[in-house]
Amino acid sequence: MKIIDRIQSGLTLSFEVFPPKSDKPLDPLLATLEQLYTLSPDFISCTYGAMGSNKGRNLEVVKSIQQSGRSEALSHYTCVGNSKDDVLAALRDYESVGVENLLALRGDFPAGAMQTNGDFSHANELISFIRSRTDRFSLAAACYPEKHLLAESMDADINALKKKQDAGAAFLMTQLCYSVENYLRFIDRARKRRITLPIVAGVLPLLKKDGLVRMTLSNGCSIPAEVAALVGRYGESEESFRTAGHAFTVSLVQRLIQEGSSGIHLYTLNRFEDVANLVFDAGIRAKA
């Protein structure tokens, strides 16, 4: 099933993972995944690594989710060192699986480069190179409701959101913002530029101080005053932290679903118990 129609038909909760690295075993993220379905998410993404490394263990993975036939998968796909044949190739090994949806990105640059080294700069050429080639799978894009950390300006990283709507992206999924006031804006400015896509908010549970940091400023997300605040009080503990920075994350779920988010995608870092606190705590599923 492609994932836009459960997204027409209501709210949708799905979970990120990725793969272990080529020498260790899969079993673990699989037992992960046994897990997470009992939580019946909408469907669960699978990332891969910088370079496109771990393709081979990615495709395990998002052969696992679809097979399971307990959630749709939805598989990572980027720019970065992929040509057109290997785009082509890629969606071939997809379709043999049973895969029907890509999260098209552009993708980080290696390191040193300025450019993806590949047949496409940006994800809106991936995306109108693949509509070109086939109707078989659905395509979600990213988006930076404070701004991409490489956009010159918000207007020039919504021109982009644009580009990769008319390329033939058929829903957006946020990267992590823990301003519910920040996402708003850009929700409008987004919707007065006629972007109309359905759009899945990504949320990192807040559970570690170092982690807030470094994620934050790798991502080019704000740390609000009310999270700044909770670094403050109980940064010195990391299970009063733990505590905190769950009821804070239980609240931003809560008020992104009352503002009309298609769905909450969260970010598990291939753990369970902490993503299924939240989705119960937050009221999107009940305890069995």
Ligand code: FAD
Contents of the next structure:
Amino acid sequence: MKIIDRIQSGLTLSFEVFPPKSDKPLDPLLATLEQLYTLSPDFISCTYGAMGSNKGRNLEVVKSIQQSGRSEALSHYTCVGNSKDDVLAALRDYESVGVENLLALRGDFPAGAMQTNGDFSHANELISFIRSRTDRFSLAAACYPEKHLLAESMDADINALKKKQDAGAAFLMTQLCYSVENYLRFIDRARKRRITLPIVAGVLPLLKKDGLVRMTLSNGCSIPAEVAALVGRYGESEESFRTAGHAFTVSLVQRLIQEGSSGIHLYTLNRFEDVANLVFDAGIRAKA
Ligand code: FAD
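Right, the form predicted alone is done; let's see the coordinates for the form predicted together with this ligand.
And the full complex, kicking off with our chain again.
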């Protein structure tokens, strides 16, 4: 099933997982997926070469999700290191395991690289290429409420986003953003630029101080005063920070829903319990 059809019929709940490295076992992630399925996600995405890593066992993970029959799989796929022939081979692989949905990305550069070292430099080119070859896949694209860290300005980034829409993306998924005000300002600017695609909000649950600081800064995102205050007040106690961070994330998710987000996409970091508590406490799913 195409994920866009689900998005068009109401708010979606979805999760992101990352694959183990090629030489590591799949079983721990498969066990987590079994738990995540109990939350009835509309789709589960699996990263591909994130943070400049190897693609790992991406194909096996999306195959497992798709063939579970309990959620739709969305595979991330990047320009980094991939030629046109590589893309065509990957499309055949995804098709052979029943995957119909891809998040088309430029990709994080491996350490030291400043270009994709593939046939495509930007996500819009990858989207156009896939669209020109097949309509079997529904394609999503990334967007950045606080602008992509390399973009010269928000206007330039929104112009680049428009190219992804024009190339044939079906919906957009946001980078993490802890400021609802910045998120809403971005939506407003994107809509004024005639970006009409549904936008699914990506949320990284606030659970650990170090993870929060690392992820926000490496992605060029801001830490709003309210979040900085949590770090200052509870940063020295892992347990207190987790409790306060949970309450903050519950209210963030509720506001994103109230403000009309098309879906909530939780970056799970391959964990279940914290994600389940968030889903229940934000009222997206009821406890069985
Ligand atoms: P692009 O759309 O190509 O944009 C990159 C930069 O170039 C931006 O500054 C943009 O303004 C500019 N730009 C875009 N198009 C053009 C153009 N035609 N001409 C000139 N400038 C242009 N990375 C991974 O490696 N693996 C993953 O699994 C992964 N998953 C992600 C999931 C989500 C939801 C998000 C938000 C990001 C993810 N990333 C992942 C990170 C992403 O690959 C990086 O942020 C990357 O630097 C940009 O990817 P993009 O697809 O947005 O690139």
